[in-house]
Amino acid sequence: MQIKFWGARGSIATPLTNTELTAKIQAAVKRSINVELSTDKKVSEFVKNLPVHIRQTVGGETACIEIRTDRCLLILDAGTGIRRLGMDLLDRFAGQPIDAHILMTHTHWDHISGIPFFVPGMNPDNHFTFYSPFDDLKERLKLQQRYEYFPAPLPATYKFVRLKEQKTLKIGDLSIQTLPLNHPSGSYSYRIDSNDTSVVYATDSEYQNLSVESMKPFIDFFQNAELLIFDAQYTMLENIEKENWGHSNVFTGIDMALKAGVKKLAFIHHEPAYDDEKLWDILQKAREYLKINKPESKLELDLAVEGLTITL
């Protein structure tokens, strides 16, 4: 199984501006002071040893991921993100149908944005199944497409199924199951398994009452997940500051991985208003904090970032 990030920002799309690449550039042209780079040997390694958040970007596309099997091509909601999917499909499968199946988690605008701007879905000969627990998706949809708001119409060519909680559905070599979360107007996380893997994605949740009787149902939802992608939108004073907006931190994400015996964690939904090095400052104080309290873990952490590609 192969999972692919191609958009990791939550709420609003957030491209990286002229003053912030200005500023990396300037970190890095700092830090090449009295360092001899006459090869380009010697530059490329000097790049790589760069610190991360200078050397690459988070990116600002909205929700969406890609999971790949021999058997199956699943996407996970429909943000900006989809986009770019989207061209890469189309390089990728050089003209022959594309058949692909795509989860949607709920329908607020950062994780459908992209949907109008998915060139595959306007060939008839490709085809895209949209799934949810929403009876009224297709509808929904359909909104965004309007002539008022967009001058294409939704494909005819897309077919939707509404999914039933707690009943497993298999798409190729996948089993998938659904789970409501904590989120105005609502929104459901998926696991996946295919053989002995299991991918879990719960983003957009708020995890308010954090008592073993509440917080059962999501920990066995994640037990023994190879990867769980869990929203980390705030820091944990701006989860009591914001309460009811539907999102949480890295510092419950890492509880519940722990209880569930999760082995790898990617954070994402990360704010708009945060740049990289704030970001990547939230995943060393991540580390840290597991460091301390479960210092013998295995557990990885890590961001979710625009083309992290993570094989299972």
Given for the second form:
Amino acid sequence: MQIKFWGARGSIATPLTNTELTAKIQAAVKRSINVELSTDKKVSEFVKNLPVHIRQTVGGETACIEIRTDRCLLILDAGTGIRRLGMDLLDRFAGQPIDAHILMTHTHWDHISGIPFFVPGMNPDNHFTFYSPFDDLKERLKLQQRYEYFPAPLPATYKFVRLKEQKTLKIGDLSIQTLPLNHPSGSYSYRIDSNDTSVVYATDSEYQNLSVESMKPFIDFFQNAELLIFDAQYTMLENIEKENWGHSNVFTGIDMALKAGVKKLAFIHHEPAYDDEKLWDILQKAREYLKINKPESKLELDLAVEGLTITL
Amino acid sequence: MKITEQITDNITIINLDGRLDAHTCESVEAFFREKMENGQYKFVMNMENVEFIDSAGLRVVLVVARDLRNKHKGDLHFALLQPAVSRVFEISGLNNVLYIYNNSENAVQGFSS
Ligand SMILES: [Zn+2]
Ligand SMILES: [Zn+2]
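Could you give the coordinates for the form predicted in complex with the partner chain, as opposed to the form predicted on its own above?
Up next: the whole complex, starting with the chain shown before.
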């Protein structure tokens, strides 16, 4: 199973600014003073060793994750990141029909606004099926493409399947389950199991009562997942200030992952107000928290970064 | 989690003994809610015997401190944080919004300064 992040930003697309880009270049140049960089190899070695927040960006596209197995192509959410995924699919399939299954967590803008720009959807030879527990997903997506908002309507070839909670959906070699999360107007988590691995996508969720009893349904759903992709938009303090805004933080994510026996934890839905330095600092702090509270743990922590591929 | 209390000058000193986590957060919050209903709004939390705090513990002290401040003009001060707990307070940013003292006397004093 291959998981690729095409968009990891929360709330609204957040392109890198020129000020941020200049700051990255300045920081890199500063570090290069007195470094011998006479060959391309030495330059790429130097770049590779720069702090990650200087040489990379978490990216500005909103939620879109691709999951590929030998037999299936799955897409989680259709934020702005799905536009580039669409271009990549056209390249990869090179004229062969594309058949993909799109699981939607909910219909906040940051999870749907890429759909009108998903070019493979405009070719009726391709097959796209949207899944969610909402009974009116099609109407919601049609609304987004009303003529006042976008010149072309939602492609009529898109299929829609309503999922039932506590029922397992089979797609190819994958079993898919869903669980409601705590988020304004609702959001759903997805658990995807193949024969040998499992991934849980739990974005746009707030956890207010953290007692063992209240957390049990979530811990059960996350149980032994190889990878948990978890909404960590806020800091601990913001989670209290922005009560009922429907997001979580890295510390809650770590504690839940530990209880559920998760192997890898990837934080997603990055706050638009935070730059790369801040986001990687949050990851650093998350790692220190884990080390203090559970030094023997082998749980791996990472940021979901645009372009990152995880193979399970 | 063992909780004991003593009241001096209208300030309640609470001594916690145990882990402040998902197993104990509800009883700690309930303890505070009961005190608030009885009109106690100024607290010192003696953390000398708390060796472990997780996100559930962090959340409960933040929520209690917020409600004491916003609804009752009270507060929750902290004393004698163990090194691990102290570092978790720093990492999670709690030390920026909560008053932390090196002993209970200073934490009590903190209410009059
Ligand atoms: Zn969102
Ligand atoms: Zn949302």
